[in-house]
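Next up: just one chain, as structure tokens, the form predicted alone.
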Amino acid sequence: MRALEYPMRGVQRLIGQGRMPYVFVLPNLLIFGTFVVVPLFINFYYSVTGGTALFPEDRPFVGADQYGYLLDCENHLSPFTCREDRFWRGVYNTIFFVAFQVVAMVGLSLLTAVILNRRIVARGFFRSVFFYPVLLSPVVVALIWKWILQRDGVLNAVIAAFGGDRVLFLAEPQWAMFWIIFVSTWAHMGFYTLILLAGLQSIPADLYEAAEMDGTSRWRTFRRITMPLLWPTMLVVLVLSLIKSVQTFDEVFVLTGGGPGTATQLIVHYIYETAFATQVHNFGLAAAASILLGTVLFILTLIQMRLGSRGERR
């Protein structure tokens, strides 16, 4: 520590004591700027340029053509009428995935947190069990479930052992969508359970004791005490789970590859394939799609924060 004292004293004399906090936040600002802000501007530049060249100086300026190509539809409710139908199939798949995955994630996380907050046997063990999948790599999670769900996997072996017919869980569109929602929820709910559990433990115990003395039912206690005081934490969980759900890529990519067909192709998967996996790398179109995705996420976050601030004022 003494080794840092003399250089820091010199810096303080040079810039003044009032500017010293900027010295300490400067490393984080540099990292954030290098890996977030600069790529964001580069991405926007690619979205207004065309061609297949990688280097910016070789790409012609096309303005908003990439955005116009993505949004050009006769009927936006029918992806087949759009010029870039794969983009809209990815949009609709993502909306469906997010709607069910976020509801399942938040609901199950809340239920689990409430149970784990009670005095149950082996509470510490169950807390670690629910959090353990979060420690696994998404690719490892997807490979484990692929081993379970494939045609000759563990689940079909159990079904066959009881005399049932094998089910193509990853080759039928409805089953494939169900399992990517299930696997994604299973893999991440431990993280949100932990956040909600911390929120539950911050609620003063004397409020519950007073409610118990008044003979208040458990449901009324949950509705009138737990949920209002847990709402700020719930809002954080909602925002984080929504953003994470829209960004889902690696688990689905390994588990189904976006198939069968495009049944489980999400919007981030579309961006990846358009930029890197197709024979012609269309960086501009992928960049425009990612800018649209980021804009929608930003608007949704603002709406959620607005609704949250209204709830707090009430």
Contents of the next structure:
Amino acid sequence: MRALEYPMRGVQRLIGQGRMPYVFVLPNLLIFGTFVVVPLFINFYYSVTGGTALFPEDRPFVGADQYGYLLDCENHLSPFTCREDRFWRGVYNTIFFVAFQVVAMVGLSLLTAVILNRRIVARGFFRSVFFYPVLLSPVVVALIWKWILQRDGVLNAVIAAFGGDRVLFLAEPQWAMFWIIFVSTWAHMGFYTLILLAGLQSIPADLYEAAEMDGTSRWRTFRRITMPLLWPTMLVVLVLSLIKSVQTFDEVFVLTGGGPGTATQLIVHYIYETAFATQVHNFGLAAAASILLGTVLFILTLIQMRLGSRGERR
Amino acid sequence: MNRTLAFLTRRRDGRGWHPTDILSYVYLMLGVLMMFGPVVWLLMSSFKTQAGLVEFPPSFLPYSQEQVMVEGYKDPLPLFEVTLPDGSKKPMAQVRRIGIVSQMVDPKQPDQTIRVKFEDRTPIRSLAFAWENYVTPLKQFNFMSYLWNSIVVTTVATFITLVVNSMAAFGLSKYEFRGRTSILIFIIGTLMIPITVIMVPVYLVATQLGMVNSLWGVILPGAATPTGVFLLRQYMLTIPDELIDAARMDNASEWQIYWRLIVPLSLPAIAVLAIFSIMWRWNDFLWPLIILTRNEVYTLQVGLNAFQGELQVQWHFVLAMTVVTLLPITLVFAFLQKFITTGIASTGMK
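Pass me the form predicted together with its partner chain as well; I've looked at the form predicted alone already.
The next block holds the full complex; its first chain is the one shown before.
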């Protein structure tokens, strides 16, 4: 990089010092523009065209047909009655998954952070223990649990030791849903624990000392001091985990493949399959579905910013 | 007695134990079991032989049955401890088993076989690590090239990310120029756009650029990450402008200012971004899965997924390769653990 000094001085002489910032921003903007900004616009174009061709010039314009197809239901609350029932199954699976996963994960993260914030011996070690799974790749996470949950796996051995019957955990719809929630919580809670812990540690210690002096009970201290002061961090964690949770794909794809049947097929999985994994690549439909997903994520982000700024004003 | 107990349970801050302290430690111990247990189980299982893996109930350590070569038999025979009719015990090799009766032979007297009931024999087992679980897939299947591809992607992508993002962050933090605000708004505005929303058109762009089935197709799309620009810019804003003015007085070019002044001063933030980038790239799955369709360009994650799909029955290989995949990131974590956790806690990104 130092070898660039001489040619860069030449460039600077040529375009003048005032235009140098463009040189610095250019490489980033080139990559960013090519792979984010331009695709954003093409995506809209895809969603209003039909056919199976990849190149936009070969795709006939169909207007809002893709959206109409996705949203065409006799009864929106029951996926059976929809023309594209896999999409709606994905939507409902995702809503169910997100609702339980976010609550379980944020709850456990908060509990863990509160415990780690106490005077604990080897706090650094325990913090690392809870964080470690965050580093593992989704494929690895899924394979670890697949191995534990299989028919002759260690969990079934424990159940058998207590006299129970072996369960095919990933082959029964309710169990499969439970396990994808469990595994994604296991894999990500350390991240949110860490953020909440940082939030807890920024609460001034003298507040707690004063409360102790007044003989306030621990539960009351938690409710009256910890929770209000932690609330801004809590909000960030809630919305961040919500956005991540809606986008879940990797772990579930490897762990259950969306199955049994479509019992654990989430919305991103639907988009992936529609565009890339089926015989007929339906790019238009996938683009329309991803724009609907993007809209939901955008609204979630707006809510976060709204809540965030209100938190600051307080 | 009471005083001894008080002394033993005394803690650093001089206060005694509260019931919630005990609950806390119980919770944390459970946490260690829940979080590390599965990984340790994977590690232990990866050393088991194929026969050891299908055993139920499974054992924690990788045991395998001992075998002996007996004169007159082509293959090694499994060794059992046999309780003879007179009550004595003796190690014997099993020749064959028919129903509940086994034909056993004493390795020292290979010409004499006896019949033993099924329940009168117990296998002799010893601790044995099946290293071939690791060696075979690395040699026979493409795992060496997956590993190599992952290493290439991770290092090249991280290098590009660091250079390109630090340049942009420098431009956006230390200069006033036309279009700066709009660029900033755009970059920060796209922070929330996930790959899933634009993966179809990114695939088109990659196709047009001839990047399908090339590692560049994995490396480039995520290289200019908004998160990186944002993080580095926040850090560079805290570097005093006087330093830059002084460097200009000394006739330094703008590039020299960037490379010799700003980059060294931003090293803490650049290091955090480097760690994130390594994590993202090593673990990346969905995008490589889309863009790489030919076996020889697979990264480790995609290869591992394809491998487990095809070879469900060969769990011994799958488990060993899973360990290979998680090892590098675990080592990075073990050495930089404190740095990583504080870095993430303070920036709040993953």
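Under this definition, the rigid core comprises the largest set of C-alpha atoms superposing within 1.5 Å between the forms. Residue numbers count along the first chain shown, from 1. This is a predicted model, so every value here is computed, not measured.
Once both forms are overlaid on the rigid core, the distance between the two CA positions of Q12 between the two forms is 2 angstroms or more. Relative to the superposed core, T301 undergoes a Cα shift of 2 Å or more between the two forms.
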